[in-house]
Every structure is written in structure tokens, then in C-alpha cells.
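The chain below stands alone and is given in C-alpha cells; this is the form predicted alone.
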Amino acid sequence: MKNLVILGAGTSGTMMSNHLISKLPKDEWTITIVDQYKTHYYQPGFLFLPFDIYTSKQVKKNGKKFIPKQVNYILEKIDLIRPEENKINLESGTTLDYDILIIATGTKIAPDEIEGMNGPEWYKSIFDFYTYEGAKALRNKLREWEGGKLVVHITEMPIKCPVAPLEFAFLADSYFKNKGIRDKVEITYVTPLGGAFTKPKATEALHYLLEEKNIKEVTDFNIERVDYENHKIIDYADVEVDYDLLVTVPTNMGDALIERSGMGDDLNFVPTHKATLQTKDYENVFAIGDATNLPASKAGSVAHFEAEILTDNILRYIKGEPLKEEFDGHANCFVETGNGKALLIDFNYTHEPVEGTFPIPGVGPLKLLKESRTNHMGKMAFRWIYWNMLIKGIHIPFVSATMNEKGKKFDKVTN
């Protein structure tokens, strides 16, 4: 028997352990995932905690019911890979074989990267909302909150998905507006980036919606540390910007085992061909979804998308076919705008996103870049599809792995 390992169960790992486990001979693979964590968390929904939209019972689950029963599930921490061997480490000492290695490791914020930040502060006037921990702690903030300045704050990219501090300045606005409190606070959004977005497409309509909101822009901001003491973020210019409430995306970096196993770059992301996702080093070594260092958003549509991909490639290689060099960094995300409404964006590594419709060309039902209650329902309806469909690997009617082209005017745009 020949042994195919997928290290982490989040949303990457469990969808591909459930599109292999059907597409592999059973009599020749046998299938492990491993992963240190018992729960499942629905990550977009930590977006949602702090504003009490989602409940905590909502955003999490046992993620052993989403591995199929014919996978073996090891619930035990990864010590080492070592691909020159085809052996991973794991901490109590046991040694697994792989003939293919799948890395979906994904990432996590490193708040100890910026002096200052994970101090005495943190979880009392600084906040992140990437973690189920940070997001409770920001629910529960927010709650006896009384007014002051909000700072909501990018560190550097990539970030897992780069729209959410923007649909947490606009829930927030929102948010204060029900409490009657809105002009007791005062809103900042401060990025690295020169505009409020990846694409300049989108920047041009989300800053726009920051000029509505009466929410402040301060760009091109490279954070060197926090003055917890005095409330300041300070960058390496010397600029600085007051808080009393610090709402911030720290470093986000690959696992800590992709760097203990020397296999990362300066983030511990795995070096990954763009279009196949074979790892660069290692032919049967393969990346996706967070883990990777691709130039994509680090979001779960695009895990999904990859998820397809990377399953045919699989089997391309287990019977010694070339590999389709097939993904094109196809991303579809919702943003949430509050009020009730968001917009959606739709692009890939060479398409900025434009206005057009979504799924189906022509037809819809949901319009892209343009604001609109059904796009928030889309939204909404989303947890249901991730926690029935999407990590199940169920593919979903009219979306395709790469990005439709149909019903679209749009810029090539260049890398």
C-alpha cells in the first residue's frame, strides 16, 4: 500500500481528504490526515463574533466529523517534515511514511513580530479578530465599550483574507450607528498598502465607502512598534496614530513547522508553483491553500478552487501525466459593507474584479462590485454552505475552479 498524508485539518486539509477518499484506489492508497486541533472553526464567521452577529456556537465544531470514516485521523502535533526521506516527525515519537505529502498547514497571526504588541495590552485595549480567542475577547470589549478612537490596523501582507479589516471598520461603524454611539467614535483604518485594497479596481469603490462612513484613511503605513502606554501605533517614518481601542492584524505566518523542517521562505510559506501547486523543491511534495506563498488571497474560496485543481493534479501524478498548470488564482469574495448590504468581488492573478454578475453570466443573481442586500444574504448564507458543501467537498453548482470570463468587461492587469 502506498500512503498519502495531508498535514492539517482546516479548511484545506478536510476538503481534500473527502475529494481523495472517493477518487483514490482503495486497495493501493491509504489515506492520513493529521492535526493537532480537535475543533473545526468557520473562520470567516470570527468577522461576525465581535459584533455579536454569529454566536461562538456558530463559528465551530469537532472537525473529526468532517474527516471521512476511511481516512486515518491522527489528532497529534507535527515535530518535523523530512522530505528528503519522505518521513514526518510527529511529538510523541511516531514516524509516518508518505509517497505524497499534501501541506496545508495554513497560517497564523505572530502579534510577538512587532514590539509592543503582545504586551500588557493585549486582550484589553489591542485586539485582533483572526483568532476565535481575540475575536471573543474583541465581542466582549465591544460590549462595554463606550466611545473613543478605533483603530482598526494592518501590520504587512499577505493577511488570510485581505477584505476582512475592511468589513470590520464598516460592521463597526454599523455596529455603533444601533448603539446610538456612532459620534462618540471615532473610525481609522490604517494599512501598509497605498489604498484601501489589493486591486485598484476595488480600492477606487471600497474607498469610496470609507469617504461615506466618515471612517479616516491613513496609507503606506509600515508599523515598527506599539506604545501600549500612551495608545500609539507608530511606523518606521515616524508617524503615529492615537487609539484608545486597537483593533489590529498582526504578521501573518506559515506554521512553525514548515520553518523547524526548513522548507519556507522568510514567512514560512512553501515555496508553490502558481499554477499547479506542486511544491518548487519537492515533486511529490504539494501545497495549498494558506500554506502556500502564492499570489493569492489567502481565503477559503481560493482553497476551494485550489482544492479541485490539486485533487486532478494528484492523480495526474500518481499516474505519471504531466501536470495541467490549471489554477489561475480564481478568488470570489463577499464584502461585507454593513447596514445589511455587501459587495462581491470576483478576479484572479491577471483580472482585476469588475462589474458584471455571478454565478451564472448575464443571469446572476448577484451583481459584482456593486452594494446590495442579496450579495449580504449571499453572505450570510455562506456558513451553511462551508459547513454542508464546501469542506465536504461538494462541488458547487455554476462556480468554477478558475474564473468565467462571460458577462464581464475588464483590464488585464500585470504581476
Contents of the next structure:
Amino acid sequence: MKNLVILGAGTSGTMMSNHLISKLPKDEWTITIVDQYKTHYYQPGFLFLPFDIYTSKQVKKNGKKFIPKQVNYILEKIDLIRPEENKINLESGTTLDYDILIIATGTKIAPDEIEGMNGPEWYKSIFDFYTYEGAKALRNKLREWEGGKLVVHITEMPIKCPVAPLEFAFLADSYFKNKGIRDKVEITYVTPLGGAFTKPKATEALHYLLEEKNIKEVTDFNIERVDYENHKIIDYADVEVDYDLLVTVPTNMGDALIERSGMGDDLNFVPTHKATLQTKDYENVFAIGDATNLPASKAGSVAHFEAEILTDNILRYIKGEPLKEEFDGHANCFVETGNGKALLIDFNYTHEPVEGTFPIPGVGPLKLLKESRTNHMGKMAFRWIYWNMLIKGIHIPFVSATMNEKGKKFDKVTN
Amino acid sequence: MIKVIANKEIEVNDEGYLVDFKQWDREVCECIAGECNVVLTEKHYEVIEYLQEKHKKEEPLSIRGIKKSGVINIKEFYNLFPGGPLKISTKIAGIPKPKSCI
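Here we have the form predicted alone; I need the corresponding form predicted together with its partner chain.
The next block holds the full complex; its first chain is the one shown before.
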């Protein structure tokens, strides 16, 4: 018997176990998946948890439910990958041998990277919403907060779901309006990039949202430290932004396991071929989702498209055939804009988000880069799709792994 | 759009960033730097080469990445390219400015 081992049972790992169990001959291959946590979180729901739109129960389920029964599921911390010997050390001392390895260990927030962030005020006046704990603590804070300066802040790129902080600012505007205290809240969006929107088409089509919702923008802000005693964030050019409530997206880093195993870049992401998903250093090791260093968005939709292509490439690798260089960086994301509306964006490595229709060219029903209630319904329906189709590896009709250029208004290719 | 830089027809985007890195050379670089009120020194070129190398490897650029680069510290980086150092240095280096997905 040969062994295929998947590290991480999040969105990517769970999808891969479902895809591969039906594709690999059972008399030749054993599939093993390892994760230290028993809970599978619906991470897009972390955006809604702070505003009491979702309950904590709606964003978590027992991970075991989604792993096929024929897959060997190990609930344990991974100590080390030994890629030269094709072995994995688990914390208990058990060693796993593999013929093929898939790294799906994701990305984590690293608030320790910034002085003063993960200090005495963490989860008191400084919060993240990229973890279940952070989103829940923030929900409790918002329930009792009476207003002041809300700062929504990105530490540095790349981050998981790059539009989430912007969605957070939009939803905060709606939340405080509904509570009748919008006039007591000043919302400021602070980014290390040149703007809240960074691509020409999106800036043109969407900048009105910031003005309409009275959200201030502070751009090119590269945080050096948090002065938690005086409630300020300070950047390298000594620009200061005052806050009463800081909602930050800390530095995102790959799992410490990747660093321990000497397999990552500066941020512990695994160097991976962007079109095949094979790692650059080991031909029998593949990586998927947030764990890679791909210049694509770190998002569930990207992992979903990657999973279809990676499944094909693993089958090709087993047969000794050349890998298909097919992954184009395709991402497809709903962007909540508040007041029961959302946008939909579709893009890849080379095309920026443009206007058009999705998923059926010329028909829709969803419209790209435009606010609508239908798009919001789509985002809400997506939670069902996630639990019932996406992570189980069931193909979503009309949605292809590579980007479809039909029905979209392209006028140029960007870089 | 086409812009004449250093007497050459160069394709740039709406914000003046080069669309095709192959059109970049030191003369083009000097001209863009002039427009940004930056007088280039050898240290500037060291940073530019580092940024271009990162871009070639498709690695994301960040200020804290600069700190780990070993080429320059962050305060010096701000001194060399005052204003928005990443925004300005990438323009001079002929590579796209760091951006998000939207």
C-alpha cells in the first residue's frame, strides 16, 4: 500500500480528502489526514459574528463529519515534516511515512509581530476578527460599546481574505446605524496600501461606498507599534492614528510547523509553483490554500478552485505524466457592503475584477462589481453551500476552476 | 497609455507605473525619479534591485519585508523615498505598486 498524507483539515485539506477518496484506488492507496483541532470553522462567518448576524453555532461544526469514513483521520498536533525522508513526526512520537504529501496548514494571525498589539489591551480595546475567539470577544465588546473612534486596520499584506477588513467597516456602519448611535462613532480605515481600493476598475466603481458611509481613509500607513496606553497606532513615518476601539488584522503567517521544518519563506508560506501547486523543493510534496506563497488571494474560493486542479495533478503525478499548468489564480468573492447588499468579484492572476455577469455569461443572475440584494442573498446562501457542497468536494454548477472570460467587460490585461 | 520618458515611448498605467518591466532601464528610472523629486544614489539602486528581484520571484512587498531584506532599514527607506516609500520606489523600479485584490 502507498500513503498519501494531508496535513491540515481546514477548508483545503477537507476538500482534498473528499476529492481523492473517490479517485485513488482503495487497494493501492491509504489516505491519512492530520489536524490538531476537532472543530471545523466556517471562516467567512467570522465577519458576521461580531455584529450578531451569525451565532457562534452557525460557524462551527465537528470536523469529523466532513472527512470520508475511509480516510484515516488523526487528531493530533504535527511536530515536524522531514521531507528528505518522506516522514512526518507527530507530537506523540508516532511517525507517518508518505509517498505523496499535501500541505494544507493554512495561515494564522501573528499579533506578536507588532510591539504593543498582543499586550494588556488585547481583547479589551484591541481585537482581531480572524479567529473564532477574536470575533466572539469583539461581538461581546460591540454589544456594550457606546461609541467613539473605531479604527479598522491592516498590519501588512498578504492577508487572508483581503476584502474582509473593508467589509467589516461597511457592516460596522450599518450596525451602528441600526443601533441608533452612528453619530457617536467615527470609522477610520487604515491600510498599508495606497487606498482602501487598489485596482483602477474597483476604485472607479466602488469608492463612493466610503463616502456614502462616511468612512475615513488613512493610506500608506505602515504600523511600527501600538501605544496601547494612549490608544494610538504609530507608523514608521511617525504618523499617529487615535482609537478607542482598534479592530486590526495582524500579520498573517503560515503555521509554525512550516518554519520548524525549514520549508517556508520569511512568513512561513511554502514556496509553490503557481500553476501546478507542486512545491518548489520536493516533487512529491504539494501545497494548497493559504499555506502556499502563491500570488493569489488567500481565500476559500481560491482553495476550492485549486482543489479541483490539484486533484487532477496528483493523479497525473501518480501515473508519471507531466503536471498540468492550469491554475490561473481564480478567485470569486462576495463582498458585503452593508444594508443587506453585497458585491461579487471574479478575478485571477492577470485580470482585475471587472463588471459583468456570473456565473452564466450574459445571464447572471449575479452581477459583478455592482451592489445588489441578490449578491447579499448569494453570500448568505454560501454558508449552506460551504457545509453541504464545497468542503465535501461536490462540484458547484456553472462555476469553473479557471476564470471564464465570457460575459465580462474586459478592456485590458493588468499586471 | 503611452508616455514619453527619457525620449522613449513607454507604456504606463493611469498612475504612471510601467506596464511592461522590459521597458525599464536606468535612463527611464532617472526620469521617473525626477518626477517624484527623488535624486538617485547608489543606495537607491541597491533598494531598486532588491525590489525588482522580489517582483521577479512574485514575492509580496511590505515595509517589514524591507526590514528583513538586509539591504536597508526602514527609517533609511523612508528617507530615500519620502512620502509613500513603497508606492514611490516601485514606480521608480518599473514594477507594479503593492495592491490588494480589489
